[in-house]
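Just one chain is shown here, as structure tokens, and it is the form predicted on its own.
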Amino acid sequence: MSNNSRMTPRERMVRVYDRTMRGSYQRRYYDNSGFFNFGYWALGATSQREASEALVDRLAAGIVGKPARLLDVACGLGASTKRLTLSFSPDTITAINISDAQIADARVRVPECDLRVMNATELGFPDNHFDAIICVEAAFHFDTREKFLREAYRVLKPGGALMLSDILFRPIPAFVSNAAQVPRANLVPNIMAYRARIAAAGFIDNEVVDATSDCLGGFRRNLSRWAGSEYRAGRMKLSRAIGTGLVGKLIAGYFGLTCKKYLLVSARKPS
């Protein structure tokens, strides 16, 4: 029996992301920014890094005022946290992730913030603690999303804001959803059902925006043509561009097959 087969789903996901986010392909595509998301392309981003920054900005724009405490959930390598420091004071920001290795990288990238290893479904914070929570493109991984929503509700102060980008996956064969690291319980069928689960957790003023074209669509288009653009700009040799371009098209096709909707979500805990 292989070591991988003995891993729990959580351990397998951490291992996949620890490797993938540090891979040379990903580092180059994201311009060594530490980002690893589809991004927001509606404002005219010309690179994946710009789109990824714009996605964090889009979510942060929904937070009114200057929060005394802000939580960045599933912060990855710390790029989203670093971006948040442009809008909010670093000493107000706490960021969490389940990976020790990713948190170690995040602490190097943004040492001025409070970085902790923590499970998003078991938040080690007191009730009514944060003014706002941001979660960029990760809630579909949590086991489960509903547990995270209940925990987010608990640790938010009355009137606190929840801002997240999330993905609805298609009801695909188990081996495909397992590869995407999406628990079966998180396969919400449509936006109406998703909105109902936000409300069931207690949130009000729920807004769920279909941003599939602006986020997933933009990512797929950019990734499919990126290697060719790098070659034409003289930054990639032809032989590498051909192989890299094929990989990019396969990845873009995979996400087109598995992802149904990309959502931008805002909600509020009642005052």
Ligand SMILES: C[S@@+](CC[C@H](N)C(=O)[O-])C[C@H]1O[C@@H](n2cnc3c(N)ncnc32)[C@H](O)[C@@H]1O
Contents of the next structure:
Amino acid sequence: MSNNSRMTPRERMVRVYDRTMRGSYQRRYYDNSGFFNFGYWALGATSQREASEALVDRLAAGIVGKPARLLDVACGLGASTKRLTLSFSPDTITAINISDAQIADARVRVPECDLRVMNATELGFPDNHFDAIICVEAAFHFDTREKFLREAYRVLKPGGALMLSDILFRPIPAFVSNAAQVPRANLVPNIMAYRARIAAAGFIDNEVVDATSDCLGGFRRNLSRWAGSEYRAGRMKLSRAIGTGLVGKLIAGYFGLTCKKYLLVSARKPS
Ligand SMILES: C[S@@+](CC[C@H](N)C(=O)[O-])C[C@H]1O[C@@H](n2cnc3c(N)ncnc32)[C@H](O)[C@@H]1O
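Same protein, different condition: the form predicted on its own was shown, now please give the form predicted together with the ligand.
Every component of the complex follows; first up is the chain already shown.
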């Protein structure tokens, strides 16, 4: 890969994710689960790992019956894919990510599934192929989200389900959206406009739930307190807990400033 200044936005994003997802602080916060999302805290999760599992379960609950083919888009290190194998047969699950390194990790975590390096906006699958698509907390990165929605529509069978969690960012300055790797075209102003974009891609039965408090809020609260609770449980030294706690509060504050809404989305391709 080229040096930092010559990298494309996509290369930069992959590098940032490859590094942060596998860093020691993140691995510890996520209890080595491989997850990297805000999680779903409404059902009483007591740790980030439980909340991240609950988020996948919440989305997977919208998939009716047993799909013959299920696609996990932007599967990260394969934790969402692994969670899906508790509900669906592993040989029915395909998972993709744009990063070779993340897919390599995912292959170790969940070798029984079909893992592929692929861009969510250029899905290398035939038309009408999948019964359901799930995408956990990644569509805001895709260049663009609309391209992904059109591709998801194309590869879904008639009647197939699309389930995603997604983020609406505030109208942030270009240097912040570039740093967060959120293309400007993905800065949708509100839920109504978001729903219109899902409908414009052809989907019906669109449900867009505002889960900002249950997902983003829970994550921010947990991250802000995590280092203190690790210290009180005797798992972190005081000096480390002070620094880690400060970083946690800064990250929680950053997401509070930049993220406007956290959405749980379900939609269907017409039969
Ligand atoms: C916030 S992480 C979520 C990872 C995982 N879904 C989870 O819940 O743990 C966002 C993921 O999106 C992936 N990603 C970003 N752009 C992508 C694209 N165009 N195609 C496929 N994956 C992409 C990143 O590599 C990263 O793994």
